Structure formats: C-alpha cells, structure tokens
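The chain below stands alone and is given in structure tokens; this is the form predicted alone.
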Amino acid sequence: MKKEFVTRYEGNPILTKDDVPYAVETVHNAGVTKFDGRYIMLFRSHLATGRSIIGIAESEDGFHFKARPEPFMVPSKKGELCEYEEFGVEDPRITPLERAYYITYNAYSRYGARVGLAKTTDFKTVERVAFITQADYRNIVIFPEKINGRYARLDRPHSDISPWSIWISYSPDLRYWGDSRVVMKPEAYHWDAMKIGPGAVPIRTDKGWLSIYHGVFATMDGHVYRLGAALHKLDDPAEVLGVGDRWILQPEDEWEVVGYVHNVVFTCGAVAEEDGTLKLYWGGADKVMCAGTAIIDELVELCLTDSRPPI
C-alpha cells in the first residue's frame, strides 16, 4: 500500500472566494503563520481584471478562517513601487525573524516578475522594505534565523540553459543578496521534471531544514503542480542531504483537479506544531485553499532514506 505522507483535512477547501467579504475570483497560494497563539494566513486572489491582490485571514485552529473585511496588500499607488507591482502582488510567504515578520511576494509588472520584501510587527500595518531581486524570479523563502552571521534564502531564477531550479544566496542585511549558487535541479522525466520551486518557509529539524517545494510534470494534458521535500544541512543549507524520491501530495480532490489552472497543489506555508506534526496548507487549482498534516520525522525519513541527488 502506497504511503501517504500528507492527510488531508476533512472539512476542505478552509478558505474560498465566497469567504471573502470583497469582491474575489480566486483564493489560493497562501503563506500561513502563527501570531500571537492565532494562526495567521495571507492569501493571494484574482480580481476580476485577472490581476492579484493579498488578502489575510484569522484562526484559533489552522483551520477555520475568517477573512478580514478588507485586503492586506494591493500594489503600491505611488514612488518606485508602483512602477514594478501595476500588474499585481501575489504568492506571499512569511518568516518570522528578530520580532518581526518578513513577507516575500511577487511582484509583477509590464517589465516582468520580481521579488519584495515587506515586514510587519502586527499584521495590521505593513512596511514595504526593498525590491530583493531584478527580474525574472519568483518563490523565495527567507530561513527563520541567521546561519554563520548571514540571513539565507532559497530562490528560483529563471534560465533557458537551466530552467527553473532552486537556488541559495545570502545577505548581510536582507537587502543586498549574493553568495549564489544552484542547490537543487529538476530531475529528467520525475515527477518534478519541468520544473521546482522553493514553497513553504524552511523548518528546522534534529537532522536539517525541511523545505516543503513544488515540482511540474509536463503531460500531454497540461502541467501537473506536485508537492515534495528536501533536507538541507543546518550550518550549510547549501548541502542538500537529501531529496524526497516521491512526492508527498498531488492533485486528487476535485477542487484540486478543476479550477482556474486544473491540476495544482502548491504550497506557500507551513507551520510546525510542538507535538511533531506540520499543518501544510496549499492551493487548490489556483482557486481555493486547503490544508492537512503530516509528520515531520516521516517527512525527513523520506528525504534521507528514499532519496533521489539535488543535481
């Protein structure tokens, strides 16, 4: 019997458009936290000119959500930022790190895709604090602490030689990165053999950052969106130990199969628990958002013990 790694929860999808009280397409693609014993979640929707804004949520459970009356970000109206976010913002993950909550998006505009950093103490006001790449980048986690006296990112630049593959750089201020190099690679006709991309922010482990992240498989039905795992080493996340051979979710309920992109699971957020579990929370074809759980050793194990090389 095939394992399942990931268990979805019951009450699926947790948080759709009609939860919204503004006027949405879509809710998907959410970074979840933990704030002040309340789980928060920043999801991103399509307005009805296709283009995306950032919403936020509230729970005492992970799992029951309710949506805030108005949006959390929406591009920015004037100064440089308004230049490279008229086209929308979308995508967040949150870290938390020295008392604050940094928040990664995309931004996009008629010069492309980038990536910005906002922080927030309060998940009431937010700060935009920097525009951290040039285009073309996207899916960018910032780690939850400094290792050896740098902040560390995994990210996911964009090259026709070498399409789509995950990244490491540092930075001595969260502003200016560099130090880069390519970490992990698409693995020829697997599951995430298209394309991957760093999802959720990294979790620390006994035997390593688990980094929860997303792989494409090209059919002749369209692109597949899967969900995997890999550990990295805790002084050297740039060391790989290992690569989860299978993958830990794919597409399978119908909100899941059918939607605004059909067959997508992708992950912004996770959230570790003190009793070993993760609750992992994912869109659903572009559309709505779900969530489940899993264990965190399990995942680990998999990564170490039934392993596929990062190159």
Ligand code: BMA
Contents of the next structure:
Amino acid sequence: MKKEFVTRYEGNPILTKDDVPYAVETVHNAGVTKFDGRYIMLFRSHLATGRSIIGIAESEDGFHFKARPEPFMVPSKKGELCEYEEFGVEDPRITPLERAYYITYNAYSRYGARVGLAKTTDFKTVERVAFITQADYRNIVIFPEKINGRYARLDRPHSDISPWSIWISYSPDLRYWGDSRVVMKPEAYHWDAMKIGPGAVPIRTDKGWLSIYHGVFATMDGHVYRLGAALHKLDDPAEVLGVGDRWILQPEDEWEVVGYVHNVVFTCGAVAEEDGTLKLYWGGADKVMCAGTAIIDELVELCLTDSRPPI
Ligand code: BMA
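Show the form predicted together with this ligand, please, the one above being the form predicted alone.
Okay, now the whole complex, with that chain kicking things off.
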C-alpha cells in the first residue's frame, strides 16, 4: 500500500504572521482558488484579542504568496451582521460558481457559530449574501456546480448527540437550504472517531466528487486533527461511494505539532490542476499555512479500494 498520499512542499510553512503587513497572531485555515490565472488565498488570522479576521494573499505558482496590505473581511459593524460576527469571521472556503466566487465562513458571536455566505467577482470587494445556517454549524463547502437543478453543500451541524457527522443540504437559490440528511459518520475507535467535517470544496473527477475532510481523535493529550478523503457520487452526492480507511495527512512537521492549538492539520481549500495533481492547503497547529501536492487518481483509488462504509 502507498505510504504517503500528500507530498509536503519543501518551503513550508508558506505563509506566517511575519508575512502579513498588519498585526496578527496567526495565519491559518485558508481557502484557496484560482482567479485570473493566479492563486488567491483567503486566510484566517487571530488578532491579539483572540478574535479572527480574514486576509488575502496572491501567488503566481501556488506556493509563494504575498499578503495584501489590508484584510479582506473583518467582522461587520452593521446591523444584523454585526450581531452575529461580533467574535470574529473564520475558516473561509471559496467556491467558483456561475462566474462568481462564493465564500462560506464561520461567523462567531455570543449566540454561537453559524455560517455566512459572501460573494465576490474580483477579490477586491466582497458583499455579504446571507447567513445560511442557524447557530451551531461549521465547515460548509458548496459544490462548484448545480446538481440536478439545485445547489448542494456539505455541512456539519453540532448537536448534543455525537459523533458529529457530515450532512448534505440543497438550495434553489444559495440562500435557503433544506432537504438535509446525514451522509457520513465518524467510525468508532478510528482516527476520525470523535467528529468529522467537510474541508476543501469538492473536486469533480470522472469517478465522483472527491472530498477532503477533517477527522478528529480525542487523546489523553488533547484532540488530533487529521485529513481524510471520501468520494461522493457525481449526480447524487448524498451517496458516498467510499471513504478512505486511513488518513491522508496528519500533524508531523514541527509547525503542525506545536502551535496555537497543537496537533492540527486543517484544510479549507485545494486546487485541482490540469495535470491531475492537487495542490492541498492546510493550517498547521492553527498558526501557519502549509501546502502540499497529491495525485487526484490516487486519492480516488484510496476511497474506492481501501475504504470503509460512510455510515
Ligand atoms: C475547529 C475549528 C478550526 C480549528 C480546529 C482546531 O473546531 O475551530 O478552525 O482549526 O478546531 O483548533
């Protein structure tokens, strides 16, 4: 069996707080996409207040990023948005869809964590569209195309009953979502036994939608966040064709093992290249941004051959 599925970029970490022209404590959990032939990264940063904002960086090659002088999204000061973003905006994912880029992000407030939807067409200005969940939701990735006439997303509600699982929901307009159901659960006494959540925006392959998700294992020394792969049926993503039995990435480098939160690799984005490779991006220990590459076909194979059932 193949030993490593992700090859770490030798220049990791690719972005840290020292690369940001304004005062931040961390650079992590970034969504990444291609726009106008360049790579755009929307990264989360903790401020010294402990609250988060979202910055923006650009790159020609997907590895060397330069942060812009100003943040891209900060908690809104206006009306309803202000009330629900008071404690920060976090963990952006970027979905290219119908000539625009939709950004899902966690909005944190005294009422809990919920998910907001924002939209940009130029990565210079950004408009809020709507909050698309109530409280206690995180990790929403919207599929990059309509499926059977509806928009679709993977999400992760957080209820009193664990383990916390990945659900699917649908929408006619990106604003109102429903028809929700569980599609994938953590596996007992497994690397993702405690909770799972969608990570990168799903990638279309011939054999299905490839989803890179995170799984959490509780240890006596805290929680360990790792990444795994699952494959969803193309025309019915509620059907999971297979879940890779083993993780594809775990905290190993020093800046993944030790940081703001130890032992975390957490993805919000990946870019599929035309040559069949994947550029995968992850936050290391909630402190820095890292990158690596994988072969898309190998991840698909893992889901189909060395797999466990989704439920
Ligand atoms: C999750 C989220 C992520 C974070 C992870 C590890 O619950 O808050 O943003 O990377 O915990 O701290």
